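We begin with a single chain expressed as structure tokens, specifically the form predicted alone.
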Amino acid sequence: MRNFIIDTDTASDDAVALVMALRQPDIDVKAITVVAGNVPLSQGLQNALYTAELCCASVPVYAGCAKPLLRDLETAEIVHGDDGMGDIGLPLGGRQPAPGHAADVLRQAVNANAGDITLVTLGPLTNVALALLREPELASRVSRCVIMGGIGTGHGNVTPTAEFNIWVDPEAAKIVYESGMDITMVGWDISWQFVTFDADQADEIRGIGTPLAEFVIDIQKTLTEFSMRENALAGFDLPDPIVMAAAIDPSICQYERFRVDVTTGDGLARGITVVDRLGVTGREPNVDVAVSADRAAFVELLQRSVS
């Protein structure tokens, strides 16, 4: 079994990222933890709750941080609906976490299961930028980090060059990517280059016809109107679930190892991962980069998941 912790911001894609771990049977996810982001930290703790249930797992969900380290949280119902999950009327609701903080459990399971863990984040990365600033030594006990973030090339998706996660908490992003952690970024860019699905592609996944093939398109409603709208996309793309993919099979994904940098300032200035290709700033690399995806291996697992 290769041990799973899970920090996420509960949302759509979110939630089918969720669902490709709870269903690997060789994966044991010791907690999901919750950040806000996409959505406020209640109703991500909602979204995550359900989903482990619709899964029938019993994986402990704790809530984490409400807002961003040092500045105010800025959500995105927008792209995702009011509820984070399409606003097609699931019951979110009623559901209670696990006692404890997100933080403090990001730490008590990194400690026992030291260099046998693999941290996945799908969301702004403040939980696990406390948990760092608590105990720095987690660093290197996390075997690897695999982090929906930034751009490994291209446009961004809240300004033109960052992206929505990074964006959120810039300053946590910093800590993470300052650490020493084993990191791998699978950035927006490799989601909407790879992973977008239109109308008949999405059909496919929902005539499998089990309950999670209908759920993880349905709940894509409001970000497929969104990515059509906003982002020129035939379809919505999967970031998060792409994320989930590199850390199931690494192998899904292509990588180049370089420096990267976040940025901390205002305005445009705000929270770009700066990605030194070329080596002009003599530092030391520190991120395994994706640069490419396998669309479809990755549509196998996302298949196999919920058939």
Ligand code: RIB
Contents of the next structure:
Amino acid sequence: MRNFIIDTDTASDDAVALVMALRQPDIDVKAITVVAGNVPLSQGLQNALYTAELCCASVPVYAGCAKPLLRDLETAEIVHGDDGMGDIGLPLGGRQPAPGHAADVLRQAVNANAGDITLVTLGPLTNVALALLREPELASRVSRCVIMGGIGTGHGNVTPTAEFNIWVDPEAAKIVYESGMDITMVGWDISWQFVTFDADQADEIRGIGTPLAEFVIDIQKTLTEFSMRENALAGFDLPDPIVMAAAIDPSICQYERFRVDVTTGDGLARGITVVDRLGVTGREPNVDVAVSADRAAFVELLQRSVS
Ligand code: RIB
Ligand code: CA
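Go ahead and give the structure of the form predicted together with the ligand, now that the form predicted alone is out.
Up next: the whole complex, starting with the chain shown before.
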């Protein structure tokens, strides 16, 4: 069994990533920790609890930070729906999280499985940064931290240069990227280039016909409308699931190691993952950056997860 911890701002693409991890027979998800991002913390919590229940998984779900370390929270209901799950009327309420704060749970789970635990982050890095501030030594005890965040190359989705998870809490991202953790970054460029689903491709997944197959597609309703209208995509893309796929099977993506720094300015200087491809900064490379992905292998893993 491989030990995972998943930190998420649970909305429609996060939920698919949770399904993929929870349905892997050789992965033991020790904890799901929730952070504010796509939706307020309370909604993200309910969405994670609902998804875990749908997977018949007895994984504990914990509440974390309700806002970034220093900045006001900026959410993305316009992208994922008011409930974050496509506003299709799912009963996303009334479930109870486990007691304890996510930052403490992250520390406890890493320390209990030091050297044998993968941390997958699917939202803003507030919880992870808080845990690292409290106990910097955690960085050497996490086997691998696989981050959905930033952009390896090309354009961002919040500003021309910034991706949502990093942009929401740039200070947290800076703390994490400079922590010394073994970081793999799968940026939004990988998602929109390799894992976008048009109507036919979505129907192929939904046509598997199981409740999970219908769930992972139906909750993308708002994301589809937004992606086609605002991001000029042929349908919805799945940023968190391709990151989870890379955590489950690293060979699904190809990587190059670069120095990556995060900007903490405002306006266009906010939340940029600056990838030093030529080594001009002379700073030690600190991130394995995904540069491509195997779409067929991803789709096969997704189909297996919902079959
Ligand atoms: O930029 C895409 C990321 O922001 C995804 O993790 C999505 O769920 C949102 O959190
Ligand atoms: Ca997310």
